[in-house]
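One chain comes next, on its own, written as structure tokens: the form predicted alone.
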Amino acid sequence: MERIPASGTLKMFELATRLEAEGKRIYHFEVGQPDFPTPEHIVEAGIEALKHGFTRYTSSRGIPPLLDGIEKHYADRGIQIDGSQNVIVTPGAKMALFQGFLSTLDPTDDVLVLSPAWPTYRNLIRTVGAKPVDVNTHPRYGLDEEELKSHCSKTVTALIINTPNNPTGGVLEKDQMKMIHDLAVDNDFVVFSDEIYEMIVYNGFKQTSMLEIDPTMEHTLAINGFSKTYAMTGWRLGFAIGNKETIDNMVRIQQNTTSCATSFVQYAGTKALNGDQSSVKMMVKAYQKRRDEITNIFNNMDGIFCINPAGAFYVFPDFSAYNLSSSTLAELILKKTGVTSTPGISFGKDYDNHLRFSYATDLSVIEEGLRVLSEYLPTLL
């Protein structure tokens, strides 16, 4: 347990909750959770499943309608997978990631992490006894090919990518992903491709899946889920796609741990994939409007530089001018203004001059919260 630090995001959330209970006005920008309700047709599908008695164990792989739905979802994008062999449905994408690590990593292995990166990657890698090795990217999650190549060695057995990226909202282009796959083949490592935000992209950008680059899945395990795209965070439903050997190993782990994802939730997930997608388009349109607003506000503040993200629902502004650690700055801002954020140090040791803000919150909260922040920050300069 000493390998697993506390979550920087949840630490800020808990502090904010205490202040809120004391009556302080809090503006929540720390948790990456859609503020939209789960679409009604998905909720109804879950209720109907309950009413029809779908409350028992299912196959550890997942129910056939959902496996078929995932297969069709990718087939519609020109990606051919076999839902019965290449997919496992899990209680959330985190569990898919953890089972993937358990199935492929050995203690003392090195795992490259394109950074800045979601802290859970490093924590799960350490949990299985392997070692995370950060490979820093340029702004906008820009890949430095020579930097990445310099980290490849015989001890490296995996690389983690996350595009669109949490915390920057940056994306990898298809040619960059092709280069990553070529390195994986040349150096015989697995690419864990976290594609949880793939549908939340802006200005017509189409995110490439690593499954398009590696159709045999020999060097790829794709991780995905329903939490972000369909506003289903509390439903806990994720999945992984990979070669038969890896997925079979993950099934064995699931058989002996969680048994299966929740039965009626899987039926709701089936409806999410097969049903009306207009709610997804509506949410993405709203996120894009919020993105433009929050980026513009930050870039009009003294001493702050904020890149306009291409996807996800986070900004990662640079607060270097304030000459404070990100943890100190985040707590100070919260206590003085009620504005919450996540310290940049949570996403990599070289990002202690950043704070992450989630704009998965109402536009009015963004405008009011950042107005309060902009009035306070000059006192720190």
Ligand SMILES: Cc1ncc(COP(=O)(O)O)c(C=O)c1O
The other form holds:
Amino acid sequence: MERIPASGTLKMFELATRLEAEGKRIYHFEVGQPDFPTPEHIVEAGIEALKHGFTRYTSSRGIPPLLDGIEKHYADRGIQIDGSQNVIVTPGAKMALFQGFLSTLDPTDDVLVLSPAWPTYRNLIRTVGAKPVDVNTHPRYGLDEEELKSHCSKTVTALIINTPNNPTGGVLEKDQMKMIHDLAVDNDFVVFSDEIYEMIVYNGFKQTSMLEIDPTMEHTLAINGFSKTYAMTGWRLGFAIGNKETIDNMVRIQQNTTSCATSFVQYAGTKALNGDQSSVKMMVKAYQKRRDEITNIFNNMDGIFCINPAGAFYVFPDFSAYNLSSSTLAELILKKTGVTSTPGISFGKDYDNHLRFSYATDLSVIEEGLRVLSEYLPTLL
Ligand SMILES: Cc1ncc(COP(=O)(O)O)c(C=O)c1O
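Would you generate the structure of this protein in the form predicted in complex with the named molecule, following the form predicted alone above?
Now the complete complex, all chains and molecules, led by this one.
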């Protein structure tokens, strides 16, 4: 456990909660979860499942209607998978990742992580004894093919990609994913493709799934979930899609750990995936408006550069001009203005000049919070 640092987001959240309890106005930008409630028809499906007595253990793989639902969801996009063989339903995407790592990685393995990256990847890789190796995409978060190639070696057995990305909101294009797959084949490693934000994309961008590039799934384990697209973070529901051997191994882990994802939650998830999608469209439209607003405000502040991201609900502005470590800057900003953020250092050692802001929060919080921030920041320059 000594290899796993405390969560940067949680540290800020705890400090913010303490200040809030003391009566300070706090503008929350630290936690990456939708501020929308879970859509009504999904909640109803969960309640109906409970009323109908779906309160027992399920198959460790997942309930057949959800496995079929996932198969159909992909078939509608032209991706052929067999729900009964290629899918495992888990309590959250995090658990899918953990099981994927446990069943694939050995303690001597190096795992490439396209960086900046969600801290959980490195922490889970370390938990199973393997070693995370950062591949930077700095300074504009574009994928650097040569940099990636230079990290491929015999000890590398996996690569993690996440598109749209947490923390930058950046996306990988189809040709980049194809290049990554070619590298995986040439160097015989597995690509863990975290696609949890795939539906939260803007201006008509369509996120390619790694499953389109690698239909046999020989070199791919795709990770996905309901938390972000359907505002279901607390329900804990995710899934992984991969070849039969990997999924069977993950099922054995699940049989001996959590047994299954919660029974009635799986019914709610089935409704989420195959039911009315208008609430998803509504939420994405709202995120897009907030994204435009927050990027615009940041880029009008002195000494800050902020990319307008193509997906997810984060911005990762560059605060190099302030010459402070990201933890010091985040804490100062929180104490002085009540604006919370996550220090860039949490996402990779070369990103200590960035802060992450989640804009899955009301437009009024964005406007008011950033107004207070823009009044304070010049005093630090
Ligand atoms: C990139 C990424 N993957 C996975 C997750 C976790 O998803 P879940 O709630 O399904 O465990 C998160 C949550 O912040 C995330 O940002």
